[in-house]
Structure formats: structure tokens, C-alpha cells
Amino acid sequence: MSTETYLDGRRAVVTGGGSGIGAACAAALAARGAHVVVADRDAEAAKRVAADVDGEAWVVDLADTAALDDLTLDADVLVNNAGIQRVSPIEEFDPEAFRLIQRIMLEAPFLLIRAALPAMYARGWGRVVNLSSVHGLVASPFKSAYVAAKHGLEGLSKVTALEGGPHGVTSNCVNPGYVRTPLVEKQIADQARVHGIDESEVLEKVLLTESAIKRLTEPAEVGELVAWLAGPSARMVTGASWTVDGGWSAR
């Protein structure tokens, strides 16, 4: 089997796959031969990306975690990517928004991993890739819910690695800095407000200030790393956090 099709016959589930990093992951995995299930609450976006990668759409609202309690998930590769963001000081942070972020970005990944592991164990092979963030390793002000969820995801990923290792299942985090996605673009007005600067200054003075490489990461760059982690060269790679942050976390 060539390296280009090392996922032939494998089934990959990508959450938040309707746009941004998720869509890039879907494309990269499909290019390696995987049949990709594009999971997103936006039905049209999921169907569009699924059509692009010759996969299938799964319309699901990951905020409704109770609906995932009894889920059985047939996946060789699970990419937990779905996420949202809120930017606000702690004392002004809406409690329900905090809870929502934990549900989507920590509870849902736990429940999806829980649903996928039995089939992975039965086959003796599985890959869990959790889209964390540089904020899974360090913190920034005004992002208490996001940082808390990503730090929790890091721990969940490591436990999955320890439990899954004897069964042929690896689990890793991918930790981008700011990526050129709708999620980042939507932050610009909020970042300008909390930092007291103009929106035109946000990229230079907030988003890229800690990065040694002064540009946004492209979604495809993240997708390629995810695909590598699912491949044969990464068989001994587990319980790790892979930064794609332009040097941010080197500080």
C-alpha cells in the first residue's frame, strides 16, 4: 500500500467538519484513502464537505451531550475538532456560555471517545486525535472557558493514550495557534473590545504577538499533521501534544 492511501478501508469521523480545520482534516484523511464522516450541526456545511471528500454527513448537535450517552460509534479514526469561543473577563463571563463550551469541547469528546473505543479495541487499531490549542498548554486572558476546556481535553487525551495503548489505540492532541478560520475571524471584534484597541490592530497586537512566525496558520497545515498522526509513521506516537503555533509556546 502506498503512503498516499494508508487509510484505505478505514472509517474516520471528524467533528466540526463543515468548515475550517475540520474540513481540512476531512480532506487530508480522505486523500489518504479514509471514508470520512463529516459531523457538524450545520447540515448544509456537513453535506457540502462530505460531497467534496466523497464521504458522508452526520448532522449532530454536540451541545446536547445527553443524547450521546448511549452512542455506539464505528470509527477507526476519531478527530475531536468541534469548538466555539467566547471572549470576556471572568467576572462578566456568562455562566451558561461557560457550561456550553465545556459540553461541546470536553464532555462531547469524552462521550465520542467512549462510544468509539469498543470497536477500536475489537479491531486492535484506532487513532484518536483531539484538536486542542496552544491554549491547552498556556493561558491568555479573557478566555477562561476555552482555556479550561482545552486543558481538560489534554488530560482526557493522555488518559485515552494510557488506556488505549495495550489495544493498539493511540491518542494525541494537536495544538494550533491562531488559524485562518471563521472561529478566529469572529473573535476580532470581541478582542478589540476587551483590549481597548481598533479591530485593525487585533492581528498584530493580540493574535500574533506571541508567535515567532507572524502569520496565521492555514487549516491545511493542521490537517496534514492530523493525517500523519493517523498514519503508519506515528505508531509509537501517543499521549503527546503537537504544537502548530509558530513558536508561541516556546516562550
Ligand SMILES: NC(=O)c1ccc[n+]([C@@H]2O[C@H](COP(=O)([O-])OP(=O)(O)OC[C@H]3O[C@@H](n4cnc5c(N)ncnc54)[C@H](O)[C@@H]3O)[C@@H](O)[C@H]2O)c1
Contents of the next structure:
Amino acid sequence: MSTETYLDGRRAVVTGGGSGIGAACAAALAARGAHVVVADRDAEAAKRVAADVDGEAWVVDLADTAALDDLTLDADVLVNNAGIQRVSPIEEFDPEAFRLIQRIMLEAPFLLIRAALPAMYARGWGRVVNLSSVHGLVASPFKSAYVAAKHGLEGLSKVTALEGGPHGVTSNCVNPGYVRTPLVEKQIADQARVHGIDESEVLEKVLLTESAIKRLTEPAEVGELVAWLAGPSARMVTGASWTVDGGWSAR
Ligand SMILES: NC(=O)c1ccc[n+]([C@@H]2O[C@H](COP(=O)([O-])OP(=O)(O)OC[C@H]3O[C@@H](n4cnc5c(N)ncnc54)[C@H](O)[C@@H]3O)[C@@H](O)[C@H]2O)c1
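Target state, the form predicted in complex with the ligand; input state, the form predicted alone:
What follows is the entire complex, opening with the chain shown before.
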């Protein structure tokens, strides 16, 4: 890992920073010198990761979007990462679960960007990184809420890039395939059920069928890309979507 500290003196907020990809982003940004705010509804996890990266915890339930309407957020780097998954055919999809996913994964990123931009504009510098997914670019069956939210996040990220450009603010999406995190581990049983196969077959027959590289991505491999997008080499990089998917979307 690079020891360049190009984020010295910068404040980074990482949502869902208590686990998986978010925790890896927190570590990668802290390694570049950022002071990291680990935002998560899981207080214990947020505090644990915050202690690991010498940052601070922000215990917040991002599903409660009404509470974010009047927020002011002091962040030089904002990583919209918190997310959940539900796997079910549309006709059986719980409407409340659909709405919850839109709130956490689309409304909350909008409200956090909205809360962070004034200070970024005042400083003439800001980095927004949105954890999208291959499912922000293409669809898979049984993931209507997740695919819809991620496609929405792609649009939000591009608009942020267009509005932020003149103010020194970039906005990009990062689009992983399947990453080795609790979010993926939790969906293996659901995938087995909807596809009518054994849990042991899910990796080979569902998750990795489209990937040219037949393994799960490691969280740190995503964190490194996020840190690069926040760095000086990526000054001209905005409004784009960066796949880390082992070649899945090359098909
Ligand atoms: N794991 C993958 O294969 C994969 C692939 C592509 C994209 N992603 C995206 O990456 C992001 C992180 O996923 P992950 O796999 O690390 O998941 P994860 O389950 O390991 O971690 C998600 C974190 O978000 C937090 N969170 C969930 N709901 C929240 C809420 N309402 N308020 C605050 N915090 C909340 C959880 O407490 C948890 O700490 C998600 O947006 C996910 O869609 C993941």
C-alpha cells in the first residue's frame, strides 16, 4: 500500500464504514493521511473501525432520511457506501423493503452530498465517491430494489460531477462485482433458494458466472481505487464509473 499522505489535513466521511468495503475505504483513506469519520448504524462496528484508523465514529441510521434534511456535513471526501441487499422476485418483493433500499442507497447519498457541497464549494475542493455496483450498470433478476437504487445513484453521481466541476469537486462511482463481505455472505442462502440450487453451488453457478477472473474481489482492492479517486492523480477524473469486477461487464 502507498504511504503517500496526500490526504493530510483532509476530513473523510465513509458511510457504512463499520464493515466490508466501507471499513477498507476507511483504512485506505486513513493510510493517505485523512481523518476518517466512520458513519454506521452499528455503533460497535463504527467505534471499532474508527479506533483502528485513529478516526471518529458517527452512529447514524441512514434509513431515517427525514433526519438528514437539515444536515450540514463537514467533509472534504464523502464516500457513500452504506447498503443492504434483498433477493426476491418482483411479484413477491416486500414493498417496504423496496422503499428502505431506496432510502438508504439513493435518498441518503443525495442528502449527504447536499449537506457536504456548501463546505466543499467554499474550499474549492471536494471528492465524492459513490459505491455503486456492476448492478448500477446492468441488471440481474430478483434484485429490483438494489438495481434500481444503484442505477439512480449513477445518475446522482453524474449530476454531482457536472454541478461540482466548476467548484473543484469531483464525483465518481465505483462498481464492484462480488466482494468478499458480510453483504455477499448473507445472500448465499437467498440465491440458492431463488435459483433452486444448493448453497455450495452459488459461487460457481450464480456469483462468478460472468467474471473472467474466478474469485471474489477483496475489500482492500476496492478501498485502493477509492483512495486513488480521492488523490491528486484523479483531478481530471469525474462523472465516471469504475468497474472492479474481474471482467464481468466486459461481456
Ligand atoms: N459486497 C459486494 O459484493 C458488493 C458489490 C458491489 C457493490 N457493493 C456495495 O458496496 C457497499 C458496501 O457493501 P459491503 O458488501 O461492504 O456491505 P456490508 O454489509 O459488509 O457493510 C455495510 C455496512 O453498511 C451499514 N449500514 C447498512 N444500513 C445502514 C443504515 N441504514 N445506516 C447506516 N449504516 C448502514 C452496515 O451496518 C454495515 O456496516 C454497498 O453499497 C453495496 O451495495 C457491494
